[in-house]
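Next up is one chain by itself, shown in C-alpha cells, the form predicted on its own.
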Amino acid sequence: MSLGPVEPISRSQFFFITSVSIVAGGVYIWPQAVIADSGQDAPWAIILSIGMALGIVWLQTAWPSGIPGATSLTRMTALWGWVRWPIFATTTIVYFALDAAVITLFSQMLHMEFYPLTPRWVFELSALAIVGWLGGKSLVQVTRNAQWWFPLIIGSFLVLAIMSLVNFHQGDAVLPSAIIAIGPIFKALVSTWYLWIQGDIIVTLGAHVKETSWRQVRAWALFAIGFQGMVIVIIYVLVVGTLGPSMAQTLEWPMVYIFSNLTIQTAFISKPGLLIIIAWVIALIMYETVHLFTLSLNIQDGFSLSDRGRVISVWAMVSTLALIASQLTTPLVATHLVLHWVDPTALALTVTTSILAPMLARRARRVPKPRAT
C-alpha cells in the first residue's frame, strides 16, 4: 500500500509550517555557542550561517521537479538508489538527537526556572504527548495549526523584544571585528548548523503545495529562511546589547533573564514577559510536530504502511523521544550533543547530498524511460 491521497496546503501554510520548523532551536541554547567561539566575529558567523542556509535551500528545490514521489525518501529512489536509506537513517537520527535536546533543554530551563518543585520529565512527556497526538493528523490539521499558532509566537516575541531594549545599553559589543578570523568563524558556524536542519521537510512539504511550481516554493522556502534569519539576528542584538557578551555567554537562557525581569507597572499583568513562556511552549510543540510529522510520512510513502500505520509510527518516534531526552540529564550533556555531534553530522549530510542531488537529478531526467510492452 503506497502514500495515498494527501490534501494540498496553501503556500502560506507552507511558508508557516517551515518557519516553524526553526524558530524553536534559537530559544534555548542561542547564542551562547557562536559567542563562544567567535567572540566578536560572532555577526560574521551568523550572516554566514544564514548564506549558507539560503543557498542549501535553493539547492534542495532544485532537483524535486521532474523527479517521482510524494515524499523527500521515495523521490531518492532515482537520484541514490539503495544509498537513500543510510541517507535517510542517518536524517532520522540527527532529527531524534536534536529534538530529545531541544525539549530537554526546555523541560530543564522550566523545571530550574519556574518550576523547581515539577519533576523534569512531567514537561518532557506532557509536551511529547501532545506532539504524538498533533502528529497522527493530517498535513492540513497540522499546517492549519501551524498557520494559527505561529503568528502569535513570532508577535509575542517582538512587543516583548521592542519593550526590552529600554535595556540595550551596549551597541559597541552588537558590531562585528574589523579583523576576522576564519578559524573562529567557521567553528560558530559548525555550531550554529542546528537552526537550519529542515532541508527533508521542505522537499516532502513542498511537494504538497496545491497549484505551484518548485521555484514558487523555493521562495516561498527561502522567505520563511530569511524571516527566521531576522528574528534569530534580533535574539543575538538583543543578547549581546543588553548583557554584554561576557554575561550573554555564561547563562544557560538568556533571552529568559531578560523577558523575565521586564516590568510594567501600571499593567494588569506587572510582569509580561512570563506570558513568552505560552508562546515557546507552542512553539516547540508545533516544532517537534512539524519533524515528527515529516518523518512518518515519509515512513509511510518508504514502507508502504497505511495511515493507521503511519500513527503508529508516531507513537513510536515518541516513545524512542522520551527514551533519549531521559538519558539527557543536564543542560550540558544536552547542548554538548546538539554542539559537538548533532551539528557537524548534519552539516556534512546537507552539504554533501545538497551539492550531489542536483547533479544527479539532471542525469536521472535524461535517463530513457523504459517503454511499456
Contents of the next structure:
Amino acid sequence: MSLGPVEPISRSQFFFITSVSIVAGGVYIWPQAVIADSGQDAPWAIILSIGMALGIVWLQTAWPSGIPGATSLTRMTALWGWVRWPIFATTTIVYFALDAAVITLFSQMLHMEFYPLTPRWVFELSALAIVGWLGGKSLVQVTRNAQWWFPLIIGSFLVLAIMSLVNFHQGDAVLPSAIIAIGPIFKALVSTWYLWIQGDIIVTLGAHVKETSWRQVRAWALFAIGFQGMVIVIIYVLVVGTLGPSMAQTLEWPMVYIFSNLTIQTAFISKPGLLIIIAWVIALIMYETVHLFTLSLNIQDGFSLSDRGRVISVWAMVSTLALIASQLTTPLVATHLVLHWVDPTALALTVTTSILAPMLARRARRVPKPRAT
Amino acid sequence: MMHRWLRIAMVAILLFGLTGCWDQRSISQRAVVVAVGVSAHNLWTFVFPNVTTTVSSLSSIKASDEFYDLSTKADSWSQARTRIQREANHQISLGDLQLLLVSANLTTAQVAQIVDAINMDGTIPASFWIAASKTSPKTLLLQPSPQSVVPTFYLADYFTCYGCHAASLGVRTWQWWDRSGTPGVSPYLPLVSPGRHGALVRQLLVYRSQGTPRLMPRKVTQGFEYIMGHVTNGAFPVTVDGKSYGVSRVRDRAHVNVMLTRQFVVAHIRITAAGVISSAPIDTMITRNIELLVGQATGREVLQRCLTTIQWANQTKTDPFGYAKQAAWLDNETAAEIPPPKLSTLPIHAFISVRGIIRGEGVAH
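Form predicted on its own done; form predicted together with its partner chain now:
Below: every chain and molecule of the assembly, starting with the one above.
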C-alpha cells in the first residue's frame, strides 16, 4: 500500500495545519446562530462547546497509539471492521456539505459586499482551482503553506480586532445571562459543532509528526483547539460588545460588518477593514485545502491508489464541491444546510466515534498479533 | 507537456478571474457620492464632487462650484438611487459616502426605513455620519463654505474633527441602526443648523419608538454630553467667593452602574470633569486652594446640567443614554417582564456624583 507524498512534519507545523482547519469555517457563520439560539445564554454555550471540543480531541488522540495504519481510515480497520466505511462516508459527506456551504457563503459575501456585478462562480472556481492545485501537493508543501499563511491571517485579524476596540462600548451585553436555560444552550451548542470536526485531520496528520508520541500530538492538537477557541471568543466578544445581541443576530456576516465600519484618518487607507478580506480568502483556501488533502490521503490509503490517483481524487472532490456550491443559491440556504444538517450529524458522529474508539482500541491492542511462520 | 499547458491555462483563468473585471470601473467612469440629503417631502439630494476640479484649478474655482447635486422625488432609498442613476452618465458609486442628512421632520420609522435600506445595500459601509437638519437638507448640503475643498466634504469633516468642538456628538450610521433596533435605548441624531460660513451642532434630536423626534434644548444637550463622557473641549465660567473664573479645555469621563426594576431604571453615574483655569481675576494668584475651589465649582456646574438632562429625559419618556438597555442585559429576569418597546420609556432614577479637577497649567498668574 503506497502513501507517496507524505513526509514527516514538525510539531509546530501540525499545530498550524490543525488550527487552519478550524476557524475559516467559523468566520462566515459565527456567531449569528449561537446568539439566535440562546440569546444572552450564548457565553455558556460557547464555553461548553470549547470544553466539549477539547474533551473530544483528548479522546480522539487516545486511540491511535499502537493501532497500525498510515491514515485515520486504515487505522479504523482494527477497531471498526467494515463499519469504518459508513463512518468514513458520513465524515466525507459532512466535509463536503460544510466546505460547499462555506465556499458559498464566502462567494456570496464577496458578491454582496464588494463585487456586485461579478458572478459568484468566478470567486468559487478561482478559490477551488487553488484548493485543487494545493491539495494535490505533498504534506510538507501543504503544511509549509499553513505555516507561512496562518500567522499572517491571525496577525491581520488581531490588528483589526484591536482597532475595533474603539467601538466596543457594550461590555455588559457580553456577560452571560443569569437565567440558565438548558434547552437553548444545548441548541446553541449543536449549532457550533461545524467548528469541531477535525478528528480525521488530527489522527491522519498526527501520525506523520516526526520524533513524537501521541501524547505530544494530543498536547499540540489541544493547543490548536484552545487557540482557535480563543479566536472565536474574541469574535463573539467584539461583535456582541459592539452591536449588542439584538442586532448582531440580524447580520449574515457580523465580523465583516464590524471591520468594514472601521475608519481611520491618519493612514493612507481610510478603510483598514479591507485587510481582513485578503486574510479570509487565504484562510478559506487553506481550510478547504486541508480538508480535501486529508480526505484524499485517506482515500489513497483506503483504496490503494497511486499518487496520480490521489491527485485525480482531489480534483474529483473539487468538482463535487463546485457542483454542491452551485445548488446553494442564497446565504440562508447555505447557513441552513450547516445548522440543520451538518451540525447535528457532525455532533452525533464525533461524539459516538470518539467515545467508542478508545474502548475498541483497548480491545484491539489485546488481540495477539499473528506470528510469522 | 500536457501538465505545463494545464498549469498555464489555470494561471490564465486565475489572472482573469481574480481581477474582478466585472466591477472594475476607473475613477473617471464613476460618480462618487459624498453626501445624501432626504427632505420631509421625499426630495432626495445626491451630492458629488466636481470631477473637473484639479489641484491647479482649486485656487480659481468658486467654493460653490466644487460640488454639484442631482435631486429627485422618491418614496424610498432604492427608488431614489435608481432615479439618480437614470440621470447620471457615470456609475453612481456610494462606497465613499461621507454623510446622510435627514430632515428633522421625518419620523423614527421613516429614518429607520432609510437607514435599514442603505444598511442592507451591502456595498455601502455604514461608517458614514448621519445627522438631521431643520432647514432643507439640500440647501444645507450645497451651502458653499470656504472650508470645504474637494474631495472632503465640509459637514463630514466637521464630525470627524475629534477634540475640535466642545463635545463629539457625531453619530455613525451603523450606530443609529444599532440603537434603533435595540430595545431600551432612544436613538439620537445631531441637529445641524446653518452657520455663517459652515454649520453648527448644538442640539440633539431624540427619537422615540414612534412619531416625530423630540428636540433636546441646548442646556440639556450640554448635560447629555457630560453624562455620556463625550466632552472633549468644554468651557464655562464659574464663580468662587464672588469672583469669576473661566474653566476651559474640559474633558470628562463618565461611569455608570445601572439596575432595573419593573417601574424604573436606577442609574448611579460617576463623572470626572477635568479642565484648566483659563481666566482669573486680574489680582488673583492661583493657589492650590483656589484650584480646589474652582474644581468644586466646576463639579457643581456640571452636576446641575446633568440633573436637567435626566429631568428632560423623564419628561419626554426617552432614554438617549441607553441605561434601560444596559440594565436589561444585566437583569434578564426583570427585563423579560417588561415589553421591549416600554423599556426606553421607563423613568430614570439617577444618582449623580461629579468630581471637578483643575489640572495645573504651570502658570500661577
